[in-house]
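A lone chain, given as structure tokens: the form predicted on its own.
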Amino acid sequence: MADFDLVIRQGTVVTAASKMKCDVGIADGQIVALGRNLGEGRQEIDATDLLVLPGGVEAHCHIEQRSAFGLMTADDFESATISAAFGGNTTVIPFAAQHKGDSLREVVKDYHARASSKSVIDYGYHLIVSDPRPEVLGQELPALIRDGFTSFKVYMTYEMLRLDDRQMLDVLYTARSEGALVMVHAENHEMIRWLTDKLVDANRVEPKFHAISHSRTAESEATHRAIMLSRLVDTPMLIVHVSTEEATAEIRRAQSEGFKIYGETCPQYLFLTAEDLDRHGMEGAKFCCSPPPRDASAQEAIWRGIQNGTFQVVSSDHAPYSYDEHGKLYAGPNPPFTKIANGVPGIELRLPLLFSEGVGKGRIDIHKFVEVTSTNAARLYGLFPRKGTIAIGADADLALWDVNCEREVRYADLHDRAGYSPYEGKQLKGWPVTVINRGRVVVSDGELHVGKGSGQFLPRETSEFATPTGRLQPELDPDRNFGVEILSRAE
């Protein structure tokens, strides 16, 4: 009789903190043994010369999500999770997006119906809060947080999604009271709108002007302001998809002062530049996202932010809009930049890009790679230690990497439905060749081995990162006689 359901033999097991050559014994979907010469498994995989890493936790992606303008992403939960799995991921956390007038509870119910029948790997949701009405903040949001939706995103730009500063404070206060982590899209809406109006008035409407309208200053100012709002009510905050040196510096400064401000960046800010938006014809539309890619100097600043720990996570921000009338070009074959769908695909290439260009070229070590692609996301979003590490008792979520596997990026080899890749033609070295989720072999030998709907929904715990510092601003300190005790409920 076999001792294990599955044994992975002779691989080099790597976590955010350790590396060792050993076998991994798996039973009932969990890791139950780590050691040399483990007993027999009903199924065995020879991982000699392979790295055995925790499965990637892709914690910022847009799947089967309708935009505020009614435009649906190209990927549904089946195609997106298949693509994620082929890229070495075993968990995804996309967004359940509230639009104005929506009930958050009904939004979640709708996403459950979409995901449960299609996802091939495990999944949870962040919420998007765009309409913080009293009943949403007083009833729906707290109840959903307690049900395991322990993170949500807010926007400081986009007319149909953005919150003003007063609304931001209300939302941050609710998050503090309930122990949720707030993710923030930080760009100054009025700066963007003013620049956009000037550019359109001058008939400068080609894709490249999208990058000009979303200025660096708009990002850094909003990042600074978001941090100040966070500090006022002592609510931890994650600034997402950071693209500039200036915004990185704002986050680093807050961290150095002891505030719980976290940072996320994405491959587009490491491997693309604003020049990509200036390609022939409408080709630049393929690279329009917000914030936009910047330049080589900004790329180096982002790498430094990963190296020195300013950024806790590197996510894809996968927002797949097809390059046709159903996606990027919904407003016609030659739309102005104001009417180009924002977002780039990348869920399958997040890990290979960072492995090849980061680990392979000595910018980061393998432990930092695991940390920013899996472990920290699991910790930030209340999934650790079930996800994000290789340890006894953790889910058997593993990716076996061939560090010598060389591939050229070709969209034809990818599994999303965007129809193109912004990284087409890039030469990469290092690839996940076998991917295992809860002990199930999801991908091996270039083939998918599980059916749609076989992924599991993940209710999440309160994040260890979401605990307030206890450093209230003096004017809000209930122990001081200013007649203001609005934080007493949170205490």
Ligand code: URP
Given for the second form:
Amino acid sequence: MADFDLVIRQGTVVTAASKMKCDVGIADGQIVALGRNLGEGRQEIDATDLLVLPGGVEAHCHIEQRSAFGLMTADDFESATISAAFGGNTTVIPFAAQHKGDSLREVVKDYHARASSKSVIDYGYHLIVSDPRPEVLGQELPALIRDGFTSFKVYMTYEMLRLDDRQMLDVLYTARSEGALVMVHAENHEMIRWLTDKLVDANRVEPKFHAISHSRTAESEATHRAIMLSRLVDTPMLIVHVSTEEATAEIRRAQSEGFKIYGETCPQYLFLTAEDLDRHGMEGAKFCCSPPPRDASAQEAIWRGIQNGTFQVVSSDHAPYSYDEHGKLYAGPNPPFTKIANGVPGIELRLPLLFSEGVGKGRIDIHKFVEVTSTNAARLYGLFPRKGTIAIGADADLALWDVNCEREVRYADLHDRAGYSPYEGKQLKGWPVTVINRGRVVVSDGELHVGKGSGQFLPRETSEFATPTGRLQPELDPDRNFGVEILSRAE
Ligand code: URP
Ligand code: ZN
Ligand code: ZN
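Taking the form predicted on its own as the starting point, write out the structure of the form predicted in complex with this ligand.
First the chain shown before, then all remaining chains and molecules of the complex.
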């Protein structure tokens, strides 16, 4: 009788902290042995000359998400999770998005119904809180956090989603009491609106003006303000999809002062620039996302932020809208930039892009690659050590990488339904060739081997990253402020 369900032989096993040539023994979906010359497996995979990495944890993607004005992303849970798996991921954490008036509970029920029958890899959801009315903050949100939805996103811009500063404080305070991690889309709404109005008045409406309206200053101001709101109530915060040097500096300063401020960036800020929005005709619409891609010097600053640890995670922010009337061009073939669906696809290329241009070109080492694409997301979002590492007792979530495989990006080879890739034509070296989720071979030899609905829902723990620092602002410290207890102290 075989000792294991699956043995991966002779690969180079890499985690965020270690590298070792060994076999991986898997039983009942978990890693049960790491070592040389392990006993027999019912199934065996020869990983000689391959890297064995933890499967990617894609923690920022929009899947089967309806926008506030009714537009649906091009991918559903089937196509998005297949695409994620082909890109070396074994877990996705998309968003369950509340719109004004929605019950959060009902929103989560809806997403469960969509995801459970379609996902091919494991999944959870962050919540999006856009309507923090008293019953949402008093009952629904705390109950959902306790049920394992331990992170949620809030927006400082987008008319239908944004919270004002007062609402931000209310949600941060709720997160603090429940130990949830708050993710913030930080752009100054009024600056964007003012610039947009000026541009539209001057008939400057081509896609490239999207990048001007979403100015760098709008991003750094909101990042600074979000951090100050977080400091006032001592609630940890993750600033998502950071695109500028200035916002990166705001996050770094807060971190250096000991505040629990985390940062996320995305491939579009490393590999695209605002010039892409100025491509011929309406082609620029394909690159409209918020914040927008910036310039070469911002790209360098973002790389530095990954290298020096300002950014804990690199996520795709996969927001797939087809380049037609059902997506990007919902308002007609020649819309002003104000009416172009925001977002770029990228769930399948996040890891290959970062591997090829980061590890392959010596910008980051392989451990940093694992850290920012898998381990840190699992830690931030309460999935570690079940996900995000290779260790005995962890889920057998693995991606086997051929570091010598060279391929040009062609949308025709991808598995999402956006209909285009912003990275078309890029030559990348290093691709995942076999992807394993809980011991199941999901992808190998360019084929999908599992059925839709075989991914598992992941309720998540609260994370150590979300625990308050205990450093109250002096004016809120009850020992100093006439004994008035406004915030309860952290443990
Ligand atoms: O433009 C973007 N990033 N669209 C997706 C929604 C978001 O704000 O992340
Ligand atoms: Zn956002
Ligand atoms: Zn997003």
